[in-house]
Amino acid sequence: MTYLEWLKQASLSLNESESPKRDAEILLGFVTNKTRTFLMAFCETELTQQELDLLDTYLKRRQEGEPIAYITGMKEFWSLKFQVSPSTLIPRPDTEKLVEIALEYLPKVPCEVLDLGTGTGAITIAMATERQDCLFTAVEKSEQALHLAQNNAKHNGVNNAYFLLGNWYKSLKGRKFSMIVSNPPYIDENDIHLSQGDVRFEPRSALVADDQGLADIKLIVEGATKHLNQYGWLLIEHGWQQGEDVRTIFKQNNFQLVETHTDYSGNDRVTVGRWFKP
């Protein structure tokens, strides 16, 4: 069977996927270790039996709904490559919006930035590659995820970030920062989307929060008042229907210039506020 024949067959079998053709291309590229351009240019290349057996295994996993990123162990974010595992969320394009906004608000002078619940390290590492003059601290409560983030930093050549094991602010001992960023759990435990798509395979602890998904956001905003320098910025990613609630939480904690930014689909996604101690 040729590359082209397998791609056609696999695409048809992935009819429940949002992107069956792209999924098939990623799996074929992963097994053959060839680029997408190579696969298209040499589409008549015959697959070996070993390659076909591997493709069959991976295709079945994808048909059962397992995310492509978990099958390949890799995900691209901010034009960087990240190792992923079932111990972490899969970095998503919407979170690139958080990085983009954070870089806009980041002071032009060297400063310190805190990333809470770093997971794969995607936010910290993406920002650190853009602002090598700044020092980044990333906190993660999962030891397995923390090791993954450290490896991702190393593989992406980042040496201006370090990683701490801890739950939110507990390991920081009164340290203060010019900016705090976070993509915390924000999904309500009764949300029907938890039983659909990729999130079925992702760690529930990184997705779900009490109080209709707002519990961790409240903890982060309240704690930020003790860990931000005067006029420092707090940026939090949240659900598309949570913008108003999150803005209220910011204002209740004396944040100024509170604003919610939309993602690339036009949905509320990132709320930002500036800390001002009365």
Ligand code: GLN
Second form
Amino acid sequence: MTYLEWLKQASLSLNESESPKRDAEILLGFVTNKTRTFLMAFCETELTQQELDLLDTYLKRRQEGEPIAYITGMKEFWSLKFQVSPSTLIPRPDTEKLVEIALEYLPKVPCEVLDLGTGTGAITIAMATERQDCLFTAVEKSEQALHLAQNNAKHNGVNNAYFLLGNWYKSLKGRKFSMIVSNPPYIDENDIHLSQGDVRFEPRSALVADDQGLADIKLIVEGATKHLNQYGWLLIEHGWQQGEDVRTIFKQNNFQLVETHTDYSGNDRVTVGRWFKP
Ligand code: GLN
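Taking the form predicted on its own as the starting point, write out the structure of the form predicted together with this ligand.
Now the complete complex, all chains and molecules, led by this one.
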């Protein structure tokens, strides 16, 4: 069977996926270790039996709903490659928006940034590659995820980021930062999306929060008042219907210049505020 024949047949069999063609191309690229351009240019190449067997296994996993990123163990974010595992959330394009906004707000002078619940390390690593003059501290409560994030930093040549095991602010004692960023869990436990698509395979602890998804956001905002320098910025990713609630939480905690930014689909996604200690 040739590359092209396999692609056609695999795309048809992935009819429940939102992106059957792309999924099939990624799996073929992963197994053959070839770029998409190569696969297209040499689409008449015959697959070996070993390749076909592997493709068959991966295709079955995808048909059962497992995210492509968990099958390949890789996900691209901010044009960088990240190792992922079922102990972490798969980095999303929406979170690239958080990185983009954070870089705009980040002071133009060397300063320290804190990332809470870093997972794969995506936010910290992306920001650290852009701002090598700044020092990044990333906190993660899952030991497995923490090791993954450390590896991701190493493979992306980042040496201005430090990874700490801990639950939100607990391991930070009295440390203060110029910016705090976070993509915390913010989905309500009754949200029907949790039983659909890729999220079914992701860790619940990274997705779901009490109090209609707002419990961790509240903890982060309250704690930020003790861990931000005067005029430091707090940026939090949240659900598309949580903008108003999150702005209220920021304002109740004395944050100024509170504003919600939208993601690439035009939905409320990131709320920003500046800390001012009265
Ligand atoms: N945006 C993700 C989703 O909707 C959730 C990420 C998160 O909970 N931090 O699947």
